[in-house]
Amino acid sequence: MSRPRGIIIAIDGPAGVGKSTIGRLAASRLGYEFFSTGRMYRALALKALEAGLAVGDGPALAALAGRLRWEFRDSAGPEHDMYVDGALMGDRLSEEKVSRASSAVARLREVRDFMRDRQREAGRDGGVIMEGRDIGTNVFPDAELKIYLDASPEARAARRVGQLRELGQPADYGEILDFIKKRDAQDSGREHSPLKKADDGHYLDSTTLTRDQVVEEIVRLHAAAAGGGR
């Protein structure tokens, strides 16, 4: 398949594994755009909380998503700034209550169908690293490079604690570890677009690797995939 801007790199994996950080760094190295699909679910969760909607109401959440005005504007880095109804979605998306609500929102088939279509529009021309839970299995099953990025729950909880504290937010390691384990079970066991490695994907365990080592491996895999004529 030939795409005008390059190949599509799909990075899937569980919560807190560092897909966004790794994806941005790899995109900068490759001159690609970066797209974090989790931001869309978090933004919808935030809007649902503000509107007082139940985060388990699929039809209501899908209707809300359709009413919102989604914009992705150029920024200085590889990732576009996301605006919803004209408002920049910033640090509020990192709040723990939004993260927990987005877990419920992301289980809804109606919501995932809406998000899948928007995400396909954003990445169809290639030259993009897109990360999420179902990019290689549902959004872009034809992606030229699929990576399942993993790490132990303990390592992911420690990283999440560090991220929250950098933002000046409270963080309890035990609570976050428990949430991550529950989120893993929910994401892997949900009926619609469950979290799993694509059959033709590459498994990459980052538990004992540095960010730079993970990025180097993605760059190496990209060279092989881009040169393979896919």
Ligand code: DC
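Positions refer to the first chain, counted from 1. For clarity, a rigid core is taken as the largest C-alpha set superposing within 1.5 Å between two forms. Values in this document were obtained by computation on a predicted structure and should not be read as measured data. What changes on going to the form predicted in complex with this ligand:
- In a rigid-core overlay of the protein, residue 199 has its C-alpha displaced by under 2 Å between the two forms.
- With the core superposed, residue 120 shows a C-alpha displacement below 2 Å between the two forms.
- Remark: with the core as the superposition reference, the CA shift of residue 157 between the two forms reaches 2 Å or more.
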Given for the second form:
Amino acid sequence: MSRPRGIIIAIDGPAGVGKSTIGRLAASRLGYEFFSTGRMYRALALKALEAGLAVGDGPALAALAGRLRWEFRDSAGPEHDMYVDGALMGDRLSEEKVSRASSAVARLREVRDFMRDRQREAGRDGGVIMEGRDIGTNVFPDAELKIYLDASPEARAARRVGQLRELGQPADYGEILDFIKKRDAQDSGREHSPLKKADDGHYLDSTTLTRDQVVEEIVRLHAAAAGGGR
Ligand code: DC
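Given the form predicted on its own, state the structure of the form predicted in complex with this ligand.
So here's everything in the complex, that chain up top.
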């Protein structure tokens, strides 16, 4: 299939594996757009909290998602700024309570159907790295390049500890490791669109690789997948 702007690169994988950082860097290298789908789940969770809706109510949350105005505006970087009902979705999306609520919201089939359709619209012209949990399996099963980015829970916990310490925040390795293992089990064990590698995806284990090595590998895989198509 040929798309006007290039191929679609799907990057899926567990939380804390660096999909956003790596995806953004690779997108800049390739002149591609970067699209983090987790942001949409987080924004819907934030709006649901603000509206006082139960985060387990699929029909109500899908109705809310449908009423909201989702806009993606150009920004200086490879990722568009996301506006919901005219408001820029920024730092609040990273709050702990929003993270927790987004995980509940992401379990709902009605919500996932909505997100899948919007994400397909956003990415179908190609020239995009789309990152999430179900991009290669559900959103774009026909993506030209699918990568499952992984790293051991221990490596992800150690990286997280390093990030928190750099920010001057307290960090307990054991607690973080437990949390990561629980999130993995939740993401992989849910009924609708669980996290898993697409059968035709590339498995990329970054446990012992540097960030730059992972980006290089993605650029190499892109060249092979885009082939003579571009
Ligand atoms: O990647 P993230 O932490 O920003 O994702 C927020 C939540 O949304 C997380 O619980 C996983 C979920 N998610 C999902 O189920 N499917 C996606 N494509 C992206 C995120």
